[in-house]
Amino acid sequence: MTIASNLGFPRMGQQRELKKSLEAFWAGKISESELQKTASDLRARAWLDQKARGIHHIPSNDFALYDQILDAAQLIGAVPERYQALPENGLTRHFAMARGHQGQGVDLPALEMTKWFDTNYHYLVPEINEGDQFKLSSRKPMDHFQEALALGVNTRPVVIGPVSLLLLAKKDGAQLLRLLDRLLPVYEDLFSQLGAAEWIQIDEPCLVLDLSLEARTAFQRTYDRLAKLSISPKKLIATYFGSLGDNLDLACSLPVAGLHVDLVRAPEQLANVAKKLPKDRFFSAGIVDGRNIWRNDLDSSLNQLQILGEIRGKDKLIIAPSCSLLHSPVDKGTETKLDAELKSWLAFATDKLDEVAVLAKAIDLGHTDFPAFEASRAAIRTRSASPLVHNPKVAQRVKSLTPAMSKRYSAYGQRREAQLTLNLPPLPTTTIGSFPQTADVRAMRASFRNGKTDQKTYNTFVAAQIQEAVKWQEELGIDVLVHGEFERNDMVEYFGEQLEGFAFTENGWVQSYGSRCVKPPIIYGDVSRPKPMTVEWSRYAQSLTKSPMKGMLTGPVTILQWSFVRSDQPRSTTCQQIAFAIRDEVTDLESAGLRIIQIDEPAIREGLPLRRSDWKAYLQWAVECFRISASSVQDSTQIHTHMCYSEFNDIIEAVGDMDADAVSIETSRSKMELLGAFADYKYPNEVGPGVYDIHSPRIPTEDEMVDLLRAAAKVLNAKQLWVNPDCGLKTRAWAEVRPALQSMVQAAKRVRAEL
């Protein structure tokens, strides 16, 4: 019988019941049990559905209160000592790690955080140094197994794999393996204590990547000694995001039972991988894109099954998502507003897991006379013809695109000199963009939305947000203003809602990291831009204030990486129909008196291939779709762009590339490391080096900031540096954002004083 399996299932729930428990419990509304009892009504609800669906494979251990990485540094007792302090039980440790902790005369930072491969979930960075001595330290993976067993459901427990952790950790990858033979009988004992269970998945992603020889021999040396364990469940290792490529001969070499390899990405890999992996090992096919939310053709997926099946037989085949789940959202039942045509395209995490029970069952039965199959090639034929999907003004466009409408009028030196007219002091401060998203705010938004508000009242409302935020940055001040975007609900769904070829979900949750969740858009067709986006509120703001005030955008490249974006033209081509969307948002801005404007593109970075080999292409488009939508202005117009969570030592030149004025960067957590790559290439334009990580709700202290500007002047000259948070301030309140950039300008000012 085919196997029908999941790699990982959405945890925040449908309605972001975890979410909400979350800030419940840190608030200190609910109990450590309460929050629990949350946690294991959704586990309950998952493993059931999943079961009813027709999965056999389903997977229990994927599910995680803050992040799956941070569960697993736990699980092998990877705790660093600044966090030993606190008690061991319960979850304070727990969440000290995740968010730092602050109170009863402890100040921690949290863990570093960065993105998850290529994707826009980030994981919390395991701290491993080389004399640290590893154990295995929770029951989690056990527990888990448990409680799903006893509501008859018999799972197969996802662990990251050794070798990846390692790689994975803060620091470096290659001398962590070092530690390799010390870590190993650590997921010895944990096999052997999940006996139990049939099989376990090992997520091996390392395996997608560029290996060194000392990686290579370590997955070899890994497995090899697993594989002599006398109680262990069949072992399926799981690589997905990307191809093999040059690691297939290792990964199929392996010892395990069976191997989990990504299709959709990289389908590319079908062929090498089923003639290459042992017949007596099962081949786990992720034919169903774990990432994206279009509807499977599942005809196309069937031939590629078939073809699967002439070269190694219908025996040991597994059927699966390419990925976890945990990148989708949960369900499209609920989506009440969508339009029928589209979300007839659509499948979101139970929609695939129903697509992959019938493809199991296809392949099982030998036809397609299943409703699933019909409604799938329906979805094909409408969307390829559907008017929605096409504009030929957007097309033409994009087709007159000229090298021209890519550079600035000037080079940086000369544009500095015109920009002299700001009449910034140095160490010039700045916000990134929002500030705190306050219960009232969020109420008036929806109430608004909700058509229970009329467009007067929300206006004057928003407009009273927008003169307490002016006046307060000039009484504290600061250099350079923002007018708060409390009109914004999410950084890329604001622009998508005032953009053509967008549509937007009610319930389409996806979680970023911890409790944060972020709703994408979906790109179905080409991108216009009707009308202007931004200017009103941002010339209202300018008006307000004799000080700079910035015009906040969201660049082409993050626009189009937090999307759902079209799978029918390639994604540089959707990038530059964003571009040139963001152009005439651009222009406009500076036509209404913004004389500094900043065009966000935190996931420049997360957006470069796995490999290599296949980065200058993509650095290419995605660099050139951000100079289109800078480009259009005067040299005294200064642009910004903002990038965080980034390392930027391989992509330094594509950031030179890209020509903004001044860049602000995530470097809080990571104290100033980042700007090494600055410093090394000589990066000649302004940078923004954060000084307060946001992603905490701990508060810096002034003295803290001090010394990280004093870090950063030893390392780039003072005259190219602003003073600025990491990120932008929605999701913190406003009693941590005052007193943190009261600190900030008064730390500015002190080292300002000092050079």
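Numbering follows the first chain given and starts at 1. Each form is matched to the other, and the largest set of C-alpha atoms that superpose within 1.5 Å is called the rigid core. Bear in mind the structure is a predicted one, so any value in this text is a computation, not a measurement. Compared with the form predicted together with glutamine (GLN):
A movement of the C-alpha atom of F626 reaching 2 angstroms or beyond is seen between the two forms when the two forms are aligned on their rigid core.
Taking 2 Å as the criterion, R11 does not count as shifted between the two forms: its C-alpha moves by less than this amount when the rigid core is aligned.
Once both forms are overlaid on the rigid core, the distance between the two CA positions of T701 between the two forms is 2 angstroms or more.
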Contents of the next structure:
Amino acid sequence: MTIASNLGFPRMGQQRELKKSLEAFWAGKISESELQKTASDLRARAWLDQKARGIHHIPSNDFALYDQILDAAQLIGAVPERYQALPENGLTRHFAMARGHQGQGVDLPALEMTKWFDTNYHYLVPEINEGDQFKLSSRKPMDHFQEALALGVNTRPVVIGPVSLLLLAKKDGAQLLRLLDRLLPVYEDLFSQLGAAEWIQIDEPCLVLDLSLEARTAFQRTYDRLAKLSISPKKLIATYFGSLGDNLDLACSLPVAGLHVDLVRAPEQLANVAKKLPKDRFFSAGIVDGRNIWRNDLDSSLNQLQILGEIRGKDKLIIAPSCSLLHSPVDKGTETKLDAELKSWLAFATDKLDEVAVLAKAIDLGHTDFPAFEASRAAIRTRSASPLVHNPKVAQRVKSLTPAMSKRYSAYGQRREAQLTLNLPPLPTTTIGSFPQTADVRAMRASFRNGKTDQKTYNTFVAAQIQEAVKWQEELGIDVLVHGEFERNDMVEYFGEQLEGFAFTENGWVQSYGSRCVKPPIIYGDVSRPKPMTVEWSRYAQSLTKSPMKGMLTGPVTILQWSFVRSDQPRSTTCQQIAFAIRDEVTDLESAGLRIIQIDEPAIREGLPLRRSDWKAYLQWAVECFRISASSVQDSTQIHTHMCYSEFNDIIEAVGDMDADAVSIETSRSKMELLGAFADYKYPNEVGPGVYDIHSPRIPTEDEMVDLLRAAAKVLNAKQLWVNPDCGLKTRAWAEVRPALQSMVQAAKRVRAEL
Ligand code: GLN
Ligand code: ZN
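Which structure goes with the form predicted together with glutamine (GLN), now that we have seen the form predicted alone?
Entire complex below, previous chain first.
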């Protein structure tokens, strides 16, 4: 019998019950047992629901209160010393590691957090040191297995594999592989204790990365050793997010009962894995997209699975989503506002499980007479022809792209001359765009949205905010002003709502980290801009001052990266369409008298593919899209971009190729260290290295910022430098922003005088 399986279920709940409970617990409004009750209810509902949908291998231990990797670190006893004074039982220590802990004379920072592969999920990075000893320190996998069993569900526990865990840990993961011999007994202990489970799922996603020889050997050594265990569930190694590539032979040779591969991200590996994986192993086919929201083309999937069957025979086949459904919204049933046709094309987590189950049935019964297949065919048919999706004018425009469209009229040197008419002093001061989103501002926007405030009242309110912000910036002596972005909820949503081809869900939440969820827009069709999106407010803001006002836009790559994207055309094509829409906005801003326009691209770096060999192609189209959006303007119009991170070594050439007249970046925490990348590369255009860490409530002093500026002026030519904070100020309070920016302006003046 073909096995229908799942790799992980979303944890938040359809109504984000977990988020609400967590935040209530942190605020001291509910007790720990109330929080745990919400959690166990969510687990029970998920298990029973998956069972009812016909899933045979149902995951457990995929649930985490905050993060599954944090749970894994605690499972093996990797608790950094600074937390060990806190009680081991209960949640104090757990949440201290997750979010830091202040009070009773202690001030503990949280573990570092970083992106989970190329998803928008963030995990807590375990801190493991050379001297660490490990021991099985939590009973969570066993407890959850028993909890499900009591409900009549025999689950497949999920754990992160030992090699990936070490590779993902802080410091040089590869060096930590030396600790394997100390770590493996913990896994042996764990697997023996889970002996009552039939299967265990061991996630080793690092098998889709470029691996060192040391790491490959570690995989071999680990699974050779674990194979010797006398009591253990059958082991399924799960890989996802990409192709096994040059690790194919290695992965197929590991002595385990089954291997899961991602056939959505890497469909081309199907035949190779099918041939290489020994016939006595189970092949888990990740054929339903776990990361996007489109209904599966069931006929095409079945076709793929039949090819698989021809190579390997039909037994020992597992059907699965490509990866954990943690990255999908839960249930589209509660969406009431989506266009009915569009809705019929979508599949959220629960629909995806139905797809997995029906594929398994179709294989076993040898026919496709199921309503799900009908619905899938109808979706493919209507989607491929729908005028909602296809706009010939947009396709035509993208086709008409010429090399000249992604190039400014002149090279930077000439533009610099033309931009001298902006009359800026050396070390010009500016900010990144947003000012504090106070409770007032948010309340007003919400009230306007749900119709309680009329357009006129709302406009008057926003205009007053802008007026005040402009007046204040002038008094402070900032050189290049911003309007403050008070009208914007979110830097992608604000644009998506005004572009054709985008839809928004009511409940399509996906966990980003801890209790934080995001609701990415759905790009379902050709993207175009029916009318200007930001021009009115920018024009108004400019009318209030003689100083240059920056027009503020979100760039095409960032809009793409933070949305659910179309699956029926390459990402690069969708990105080009967005680029043209932004280009039109840039043109209109210039006509409206804005002489400086900033196109934010904070997500360019996170779009980097997992394998180095794929970087070049990605960076090529990503940079081209930015340039399409930025290149319609005269030489005298100054284009800025902003990227809020500090790791530029990998992409500095691409940043150079973007050819923005000025780029602002995050540097204050690293004390300007990262500017090295810009200096080594001899970055020719202008740079605004952040001098003020906006991620912390701390107010930086003038002296500190003077030191940072002097440090920057040592590495780069002072003529290239701008003075600005690390990022937008929307999460800060005015009480912090006012003194900080005042000191920033003074610091700029002092260093200017030294030049
Ligand atoms: N202009 C945006 C702001 O200031 C940029 C935000 C970002 O980089 N994430 O809020
Ligand atoms: Zn930023």
